[in-house]
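In structure tokens, one chain follows: the form predicted alone.
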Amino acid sequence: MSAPTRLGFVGVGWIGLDRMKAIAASGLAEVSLVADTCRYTAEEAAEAVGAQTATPEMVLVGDVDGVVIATPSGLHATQAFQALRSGKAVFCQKPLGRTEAECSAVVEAAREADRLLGVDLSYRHLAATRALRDVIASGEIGEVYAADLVFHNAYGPDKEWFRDPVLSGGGCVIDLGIHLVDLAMWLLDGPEVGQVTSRLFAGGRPVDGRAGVVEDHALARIDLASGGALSLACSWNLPAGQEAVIGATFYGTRGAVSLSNVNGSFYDFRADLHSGTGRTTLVEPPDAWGGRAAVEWTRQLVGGKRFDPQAQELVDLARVLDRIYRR
């Protein structure tokens, strides 16, 4: 019998812990090492799955087959690069890097090491977004020429590092808007991007290069080489009248499809097909999707999958974000 696939976790705050529990529950791999800057957090997480605690460095270069990274964003690229160069597969929280350059370096490291690289772009794994992709790919709504995407959060991040541009790489765009850009690129099968324009605000005032400030509200337009256009809006601490407003509508020449959160929920989504004034529901909650990306990465790792050339999509995504940030 072959030895089980062994995983190490670096960062087990709420999202790292959630992904660790999802992988452990899948039974696909063994959680072997756990590291966190808070010793108590690491010990509690390790105890929950029967793992050992270690330092982040020990996990990144230790005797494991893969590493799951859920640390502050500014550490992602460096830690992912180190793990890959040590021969480990990597699953990282978004963003993979703060800039296109950082993401490109990590993807190249994965290519050279021939190791599986995944990023927790979790909204790809909703049943509702899968339904949208099927409809768009089928041609049922015709050629998509416009899309409106929003992610407004009535709360803001509860960790100070989110508001430090060095540690975070940006504000609500790199935290929430990244999901919108990724969904649009993924649902439309990687369209060529033309002009990108944006307006970024912090505290109701344009950011305009203010040192040490990250945006809490952003508007962006992405023009596609096909002639189509995407409109994006995202924010923290918006008085939205509910916990969150999350949605994406894609307009085609023969109809439209939409994704929307239900009753302000961060977790419950529906998908609808629109034709004139008519609407047909494609997917409704419940849908336990939170850990699906991590479990799917684990399944691929256990199955022997190595570097996937589709990882280039991570660089393409970062390039669009850089253009929204005008850098």
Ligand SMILES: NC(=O)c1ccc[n+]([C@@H]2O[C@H](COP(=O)([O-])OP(=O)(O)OC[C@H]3O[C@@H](n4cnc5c(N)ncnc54)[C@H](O)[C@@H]3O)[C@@H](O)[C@H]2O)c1
The other form holds:
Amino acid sequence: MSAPTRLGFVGVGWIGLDRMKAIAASGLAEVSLVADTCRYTAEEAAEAVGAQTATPEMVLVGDVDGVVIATPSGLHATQAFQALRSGKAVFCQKPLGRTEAECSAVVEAAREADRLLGVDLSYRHLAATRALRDVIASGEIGEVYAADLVFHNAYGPDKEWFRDPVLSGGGCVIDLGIHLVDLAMWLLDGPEVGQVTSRLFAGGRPVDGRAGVVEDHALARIDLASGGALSLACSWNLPAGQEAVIGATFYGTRGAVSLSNVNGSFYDFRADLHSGTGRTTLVEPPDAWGGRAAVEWTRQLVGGKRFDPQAQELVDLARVLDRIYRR
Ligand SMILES: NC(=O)c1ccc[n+]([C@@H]2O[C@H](COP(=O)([O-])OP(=O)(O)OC[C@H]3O[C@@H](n4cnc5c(N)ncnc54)[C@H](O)[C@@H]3O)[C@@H](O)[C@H]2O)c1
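What about the form predicted in complex with the ligand, after the form predicted alone?
Expanding to the full complex; the earlier chain stays at the top.
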């Protein structure tokens, strides 16, 4: 029998711990090393899965086959780069980097090392998103020419680092809008992007020229070279009237299809096919989707998968975000 695939985890706060438990529960690989700059957090996480604690450096260059990164966003690119350069496969939380340049450097490192690189673009893995993809790909709603995408988190982030531009790379756009841009690009099969316009606010005032301030509300329009257009809105702490408003509706020449959160939930989603004033339900909750991207990456790694040129789409995604930020 071949030796089990060994994984190391760097950053086991809220999402890192959640993904570590999902991977451990899959039984696909061995969780061997766990690191977090908070010693108590690392010890508790390691104990939960019978792993050893280590320093972040020891995990990034240590005796593991793959590294799972879930630290504050501004650290991702450097840590992913270091792990790939020392021959590890990497599964990184979104965003992979704060800018296109950072993401590009990581993807190039993965290409050169010929190592699997995955990013937790978790909303691709909803049953509701899969239903949208099937409908759009089947041609049932005709040619998609417009989409409305929203992600309002009425609580906003609960950790200070999210509001520090160096550690976060930005506000609600890089935190939540990234999922909307990714969903649109993925569901429409990588359309060519034309003009991008945006308005970014913090506390109700434009963020332009305000150093050290990240946006808490963003509106963006992404024109497609095909003539289509995408409209995006995302926010933190908006008086949304419920915990969250998350949705994506794609309008085609013969109908529309939507995914939306149910009762303000961050976890429950439905998908519907629209025809005129009528709706047909495609998917309803429950659907345990949170750890799916992480488990899928693990399955691919265990199966021997190496660099996938599809990773270039991570750079394309970052380029659109840069343009929303007008960088
Ligand atoms: N894919 C998704 O849907 C999704 C959902 C939530 C969060 N995220 C992403 O996950 C990342 C983490 O978010 P979170 O809410 O879990 O944050 P968090 O603050 O709860 O966790 C981050 C952890 O990293 C640790 N840490 C900080 N610096 C470190 C370092 N240099 N080395 C090792 N550990 C270090 C902290 O002590 C903390 O435990 C963010 O980038 C966020 O955008 C993704």
